[in-house]
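Below sits a lone chain in structure tokens, taken as the form predicted on its own.
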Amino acid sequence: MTIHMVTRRSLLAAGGALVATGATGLLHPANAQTIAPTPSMRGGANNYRPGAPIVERIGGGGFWMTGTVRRAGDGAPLAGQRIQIWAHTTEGHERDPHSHGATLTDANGVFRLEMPQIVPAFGQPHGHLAYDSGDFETVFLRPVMRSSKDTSLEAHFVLQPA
């Protein structure tokens, strides 16, 4: 049998721990952080075409646009969500219908679509992506590539219910 003696040292250590962690930490459990929705980016909707078709690939391919779609709040992956993608590429301008296409997220909320190499427009190589299916608020993204030599670009959506 072990007997614990309250000594001045153990009392000071316990008091220091209470000050360091805060008394409220003992009374209230830690709250989970919520994931904020993704805001639309300036210029993201430029040359947007409502209803672009779901495609296997845009043009000849060679460049990959990838990302994830999650629900705001709990961050749960969202399957079956439609993401439209378009860009200024080696095969056309972002305003051309053949430069637009859409894809659906998989069971893990991941999307991936092959397209022609993105090239600079207005001095920056960038892509355009949109969530516009209606179950959640519409979001437009315009991510900029680090280099025009990159062969992929990643974008992530966190969606707020409409």
Given for the second form:
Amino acid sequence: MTIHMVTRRSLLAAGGALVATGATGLLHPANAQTIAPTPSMRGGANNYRPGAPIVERIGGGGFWMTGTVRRAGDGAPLAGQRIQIWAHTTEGHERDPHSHGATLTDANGVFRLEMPQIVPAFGQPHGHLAYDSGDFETVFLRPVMRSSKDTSLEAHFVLQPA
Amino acid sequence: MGLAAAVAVPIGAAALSPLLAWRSPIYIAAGFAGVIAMAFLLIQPLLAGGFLPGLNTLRSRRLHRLVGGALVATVVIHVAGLWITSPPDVIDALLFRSPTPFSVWGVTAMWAMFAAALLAAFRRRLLRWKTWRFAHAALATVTVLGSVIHAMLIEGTMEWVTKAALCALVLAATARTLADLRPRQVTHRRGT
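Form predicted on its own done, so how does the form predicted together with the partner chain look?
What follows is the whole complex; the chain from before opens it.
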């Protein structure tokens, strides 16, 4: 009886292991090459103003919003992509037009825009970023600063071709 | 005196917040309405339990009703002011889909407070006294717990130490009054 139990148990274990290996084995090749698109964050689109102008910097500057833009799937950096940025800063509310600006990614898919210091608003020091140019699916991000004393914030986009 | 300080110090500290420099008057008013509402949440259980010196049961009850009305008004100003400042953020909060974890606590506390106030307004017509008191106290407890968590998770104009102290006092006053509720109609025993 005991021997029988052990046999059944080991059978089950072997079977389970086989199924697990099979499942991961099937999924693995697909995962290795695919970089998933970034989903929009909750509240990311709040106080969005479409068509923010491309600017050298927003207001007087002193704070840096940085990040990268890549293509979903192969993760290739995307150059020349327009990223719109807005936040509640020392120079204005999120809704104020002068709190909004946009910049383009460089050849490495990196963007950097100087803006006024972000200050806590609606309970958290946070910024807003949007990709909304049409070639890829629209993404809205709402990163939160670790500390309201930080002088930079980053956000990264992986975009799905539209 | 102690109560006056417990209420005045956190409000005074919030008035010194550097964040005020970067906010519109309506946003500032909305924030202070929230701070004042928290101060009312300290006074309310003390009045309900008859713990304030110099007030008999009747006057304590009347003041409790008055402050309750003022509490509802400050919360309405708080939410309305925030709505004017940033409508989508408040709509997200009211629909329980906000990215900020404190919103769900604040909105839950708000609805519990409205329900507690409605119960108070229609008390005699609705329920037996004991049932009514249990329901009102339960809703008030949800209001207090939700408000304290809401406030503590927020990085706003309130200074951290005075905010934590006010919240601790609110919890203590609520717990003390609830403890008195259990045996019998203790309110008749006190403050005459």
